[in-house]
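Below sits a lone chain in structure tokens, taken as the form predicted alone.
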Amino acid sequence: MSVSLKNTLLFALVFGLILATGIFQSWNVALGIFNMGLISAIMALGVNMQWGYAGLFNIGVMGFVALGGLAAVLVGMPPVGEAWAAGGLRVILGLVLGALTIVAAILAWARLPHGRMRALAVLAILVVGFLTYRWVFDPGVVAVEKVNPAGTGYLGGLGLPVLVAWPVGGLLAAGAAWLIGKTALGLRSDYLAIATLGIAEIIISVLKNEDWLSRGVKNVVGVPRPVPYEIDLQKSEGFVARMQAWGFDPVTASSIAVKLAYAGFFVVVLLALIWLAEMALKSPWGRMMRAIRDNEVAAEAMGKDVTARHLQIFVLGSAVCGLAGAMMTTLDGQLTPGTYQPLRFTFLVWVMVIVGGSGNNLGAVLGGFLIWFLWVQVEPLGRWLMDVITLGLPDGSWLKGHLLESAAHMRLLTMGLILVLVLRFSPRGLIPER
């Protein structure tokens, strides 16, 4: 068989189990996969950019993408005009008084002669401008949260249309991955791998208590979206006509053509990322950061900048991951802080790469489908499992109850099963780089 028609059997398989889901359980739940599909598919692509090309083990994901699903906020949600008025600008000052003691205890390290005398310099600009900070910040954080804290409680964003958010999550978590590549990145993998973890924390801790920025775990909902509401579809007589001639509900018809809206603009997208991705990993800079993965030492012999070409891809992995995190809190129609787990937005990513075959961008965007649909049907399909093989024995056993229970960790065993007999079978990835 060649690669090509097994590629395309692969990718056929995936989505004829998408289409029966659509036949046989519901349009709306298949879409809804379909979507989230598209999402993973373009994280897998960001993470498959920084493993597969470079070797960079990044376990930092959810960070990036919580920082993408922040912009889409901070674009999109309409400013709260009494929370600025009671506050926000001493917010604003106290955040720019913090960045500038920064910089100014950097440049007095970088300047000053060695010595005592540098070091005190720099720890009274660091207490100073602390104190400074905290004295002007932390009044205006208060005034700030105590406006209709039930309801808003932070600033809001600026009003601008939310596709705006998508570009700017994915520069947000670009800009945070420059900033921690220039100082985890000389690291060794297994440090780098502690290293973005702990900070992807941060960045979910600072989201979770920070109800100033993105009202912490009240969550911020109404983020505006790209595409018409299900009430106002089925409000539009001409929309009603047309889904009743049809013979269409005309609730259910409203709801598809939704996501359908939203397959569109997904699909537009990830399309462009796999062709800017294919272009450079065909070019002579693909070649290159494929010689630095495979052996640094060679790279660097030969003239390379290993260690700014790692940033370089870590950076652009973070900005696709943070455009995907735009894309899915849009999707959602909220931010929600406390659903940024590692095992949802890292590990399930992790999977959908090593399964579809680090290295390969089509093994990537067929690791995101298949693993998703994965994650979403296996706990129904093993709830009906359970039920089958219970079936004859009698109410109240053991076994059943037992068995039933059971039933609730079938996603985790179903990953870690497809990963051994992936990493057994074909340790390379269903579509493994050439």
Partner chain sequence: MDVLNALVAFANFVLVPATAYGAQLALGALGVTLIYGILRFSNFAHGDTMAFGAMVTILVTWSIPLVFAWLQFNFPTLLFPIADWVLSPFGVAGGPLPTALLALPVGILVTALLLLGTDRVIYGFYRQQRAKPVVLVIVSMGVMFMMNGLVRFVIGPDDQRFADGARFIVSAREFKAMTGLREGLAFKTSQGITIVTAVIVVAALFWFLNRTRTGKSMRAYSDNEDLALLSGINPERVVAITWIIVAALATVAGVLYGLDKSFKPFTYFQLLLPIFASAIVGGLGSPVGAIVGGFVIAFSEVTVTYAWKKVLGYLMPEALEPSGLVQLLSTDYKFAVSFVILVIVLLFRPTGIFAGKTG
Contents of the next structure:
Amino acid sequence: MSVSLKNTLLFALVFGLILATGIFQSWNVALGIFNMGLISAIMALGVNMQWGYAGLFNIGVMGFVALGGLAAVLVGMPPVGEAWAAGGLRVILGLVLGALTIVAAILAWARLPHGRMRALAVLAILVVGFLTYRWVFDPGVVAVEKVNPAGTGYLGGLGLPVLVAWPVGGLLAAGAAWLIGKTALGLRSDYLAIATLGIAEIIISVLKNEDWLSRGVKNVVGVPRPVPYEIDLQKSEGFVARMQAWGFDPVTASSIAVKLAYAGFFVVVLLALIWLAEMALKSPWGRMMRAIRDNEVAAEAMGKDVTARHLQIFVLGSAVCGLAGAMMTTLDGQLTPGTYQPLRFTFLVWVMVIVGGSGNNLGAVLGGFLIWFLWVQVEPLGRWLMDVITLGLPDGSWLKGHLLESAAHMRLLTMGLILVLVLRFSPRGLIPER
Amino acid sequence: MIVVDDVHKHFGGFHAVDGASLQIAEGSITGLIGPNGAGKTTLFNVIAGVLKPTAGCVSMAGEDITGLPPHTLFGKGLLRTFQIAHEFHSMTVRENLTMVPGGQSGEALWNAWFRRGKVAAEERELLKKADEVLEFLTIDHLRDEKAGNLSGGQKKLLELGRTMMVDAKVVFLDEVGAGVNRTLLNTIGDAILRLNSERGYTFCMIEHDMDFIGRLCDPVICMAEGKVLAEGTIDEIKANEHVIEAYLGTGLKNKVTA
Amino acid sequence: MKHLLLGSAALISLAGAAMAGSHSEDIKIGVILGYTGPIESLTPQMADGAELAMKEVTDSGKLMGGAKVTPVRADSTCVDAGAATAAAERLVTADGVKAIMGADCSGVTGAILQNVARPNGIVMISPSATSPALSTAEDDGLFFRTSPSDARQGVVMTEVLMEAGINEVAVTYTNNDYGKGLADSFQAAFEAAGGSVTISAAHEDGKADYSAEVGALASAGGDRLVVAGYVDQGGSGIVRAALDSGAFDTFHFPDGMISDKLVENFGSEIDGSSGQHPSPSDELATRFTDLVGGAFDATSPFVPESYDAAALIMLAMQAAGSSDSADFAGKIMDVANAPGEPIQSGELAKALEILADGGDIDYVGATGVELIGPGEAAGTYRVVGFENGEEVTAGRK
Amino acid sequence: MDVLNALVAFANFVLVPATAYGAQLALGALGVTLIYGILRFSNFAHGDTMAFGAMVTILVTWSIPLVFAWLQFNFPTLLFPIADWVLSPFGVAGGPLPTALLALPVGILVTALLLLGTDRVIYGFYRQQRAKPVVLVIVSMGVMFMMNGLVRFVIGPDDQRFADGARFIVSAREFKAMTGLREGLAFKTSQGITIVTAVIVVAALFWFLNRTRTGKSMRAYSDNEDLALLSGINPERVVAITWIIVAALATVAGVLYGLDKSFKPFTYFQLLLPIFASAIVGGLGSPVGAIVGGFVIAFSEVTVTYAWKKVLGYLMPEALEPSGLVQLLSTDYKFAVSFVILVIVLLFRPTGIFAGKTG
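Got the form predicted alone; any chance of the form predicted together with its partner chain too?
Up next: the whole complex, starting with the chain shown before.
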């Protein structure tokens, strides 16, 4: 079987599964899976850039996705004038002071002569800077958070169209990745992994606890959408009339129309990314990246600046994850920092990349769709399986109850099993690197 | 061309290179020999920027290059090969060569996406050059083979070929003959001599095979215990008492006198 | 891969067959709760509570001339808005549920409301989403909750503490919208009443160790420690660590902490503490516990609320004579509030009869349901005290 | 007097809890570091291995009274007095020690079997293939998912309390009564057992690694695999013994943690982060480093977020008493603290405090 035929069949299979969902369950479910599949595919593309192209072991995906989500709030939500008046400038000033302190400390460390004096000077800068920062920053935060805490209590966003947030999400993630890469990319793979895992946790705890920024755990709901609300479609006479003319139920049609509109945006982004990634991989840039992954020492000896290239790809991959994060928050219509769990947003994306085929963009995309489909559908599958298994057991027996209640945990078990099986029998993934 | 001045490299308490000084003249093929553990490879790594020296300095054509990273040295025309071949195993032989030249416009993502015509034109030039190199090395029949599938000697040739993709000034060869059969070794030797005479490459090579050294190198420098012991023609070195003593000390006298 | 495909194909055809066999008298109601995730230990009982009401109605055979009500469970994960939306989407559009009992956590509840319930015009009654932000969410009149908003509870807590002569407390809250929202509204109310909060520190549920939190709380001091958390999550961990280290002897427990588990865990160690939870009378609570009859833990948080949420859905259907959300959404406030015959838990059959005869009911249920304003429980709270290792009722507010 | 009060307050809220927490982290980090040293990969499934070990121990603990009753019934004369004597110090028979300690060996045994099984079915394959370590890390992610699901599947997601016996060695109230100080110092039995067990386990491990033939061959294998193979060490045996030791460490750590707090499958996944931070701060592959790292992380988490108001209140003259909390960072960020320390250590000593393996 030729490679392209096999790939076509694999994609046909995954889309067949989604179509079957549409036929046997409902088109809304199928489109819902398809939309999240598109976003998952983009996340998987981002991780694939880092891991597949360059061998960088980043398990802080969650953090970058969350930063993208933050962008959706910071760009899309309307500003809260009252909060800005109460302490907005003070907060901003505090942040600037904090950043200046760190810059000053780094400069002092780099410029001053070695010795005890240097350590003391840096320490002094940090302590004084930290105290000034807290002195300026804290009252501002208190003032901002006092403004109607149940409804706002934060500075709000810029009130721009939410589509602007997508590239901004990418930029925000890229900025964070640059900072992290500068400090942590020199580490060897296991250490880099733990460092990124930790930094992702730090990003989440900032999102959870800095209420002035995005309401923390109180969540921001009602993030604007780039597509019409279903309810507005249902009220629009033109829409209802046309749908009825075509023989559709206007309510179902409205939610399908909205999902299709989202799918349109997402497909455009995904196709653009695939095109960019493929072009890059085929070019001398991609050749250089593969050389670096094959043998860092030799690539360095052949004049390639391995550190700079690692930083570049780390920033790019993270930006793609950030973009996906902003898209996801737009689709959800809300930012809920508690949602960000490493199992779901880091390890699951890794399963997508590994199962799909690391180093191959199409593989990552396939993995994104397939694993998301399973993540959603394993739950009813597990329930059905348990029903079958417990068929012979008497009603009300302890074991039967226990098995039925535990069915939900099949999901994690299955994901682990799939990962291990693929690594064992098709270690390069379903669509291996060419 | 290259001046190494009192270089030290310590790993904890172990002094791998302990005050080595030597010069590599422009246009020469300098051999570097010495018993195992003499510090030859460590010195190579210091010169090539892989290791930072504990003390001392290295200069190239009068310019201090101490501690510069390998990719910067590459830009200055200082190239190297490895004791164990470092090919890019998942790439074809041709790709192994075309990746080498620096400053390819296609290495910038912007050009790779939006100036594809320019990149393609450059690429054609690169492929032509790569084919010439492969022909020169007599391995042009392998051009589309994955580099990982080559034999040990072919990989060494490929490494030598990489240095030909750019205008190298100095090439450091780390045991280019190790584990290579006689026929291929002769091919490699011919290539080195031609590169030296036709293209004016300066070579510095670590080697254990004394026949090979004898055929190519003048002068030969002998190291032991992290220091330079002697310098001269191969015959002078073979006759040098200190050298014989150094090898005897490690029970390798027969290798020198053979 | 092949087997997987066969498996899902089999499942899908099975689901299709089940749907084909359904008729107008088989009403499905979604039970969307976080069976996995941070509150996975609370949700099974909550689902049991809701399903108890459905069984009661089905067994009575009186809903719209003998309709059968089938619960369909789906996992909200409590935290993953994407997965929750997908699950709800499946329930509404594939399984064809007529209403949703859920979801649990405020975050996913908001997501399901905006992305599934509103677009499809499906009624949603949450037993446990207490975030004040949901009061103002756009809901097209489809969203209700049987638990009161935390804004109300903050005021009640302040009254309870002030009456006990306590005006300096430390606060710790579980770091989610429930805990933070409650801590905020409490602090505002308490300070407005002249009290002072020495520290308001978050604790993460299910995390490793609470020594650091308790250290900070002890250092800040206060007459009582307010624990706005969950009893079988970090809340108990904090109380344990505070008691063990002698940091605090007495506590104040909001609704997430009040359950038999609390007394079981700490016995007489928390004597002198106080608390409150939404519950109109002991009578109703006991009645509900008896109704459950030990089949599951009836006192676990939000279990009676779940029963009531499910009951309200079915009673409104009966009142409207239709299982279509568009028809019965407007009836929910009617059946929940006066005027009418008061209906307690276990009396659903009676209620169905009255409604069938065109009468009015005032559903009281297991929690004394009284819906106000934007369709949330008014919140009558039972004030709780702890004496000799027992939980006692100290009044109502 | 005030100085004493300040000291006691500090000991009660920082010293004692951080020591116990540090001991738990150290045991976890030892397991991680051993796998890293000998099998050469970071095992992401370690947190869930701890959960599995603790789960088995709990299940056995619950069944002990049943076995006890069965013995009492069937062998009233012969075996019962022995069982009685064995059980008497434990909670199940009214003694001060938690019964779980009695169940611990069974927990270790079952966990060891599980780990040997996963090694045979899963990891062994990649060792034969000489796969890159990072592949094993990814495989361990899969194992992590599976164990996570397995534990929840068997025991459910709920909190399980299984601590019995005496709760305190010294309670805060008793301490106050004894000393007449205003501050109390509590020392829980679980904390005492944690520290004592940790010391015993660590001592035994070091004795094993440094004094026994097998231990020495393990260290040799860890230092240089090829050399060790040349000198006739059987690698499969070293690997098997490593898994058994790791099972013991993980189960002990998991059970101690569960005794001190409570058992909940989800928390063990969360523990993975501080455990790895400990192992890396100390230097991956270095057992001493793992122990030091555990305490560094535990103490920094507790002290950096500690509010010094109370301690300073005792030490400072009344006029200077702090009005604020004197807290460097709010406790919200205690997790961040361990990672900031991790990053700083890595920046200045890229292989950890006790220079771990670099290869």
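Numbering follows the first chain given and starts at 1. Owing to the predicted nature of the structure, the values given are computational and were not obtained by experimental measurement. Heads up, when I say rigid core I mean the largest set of C-alphas that superpose within 1.5 Å between the two forms.
- In this overlay on the rigid core, Ala110 has a C-alpha that sits 2 Å or more away from its partner position between these two forms.
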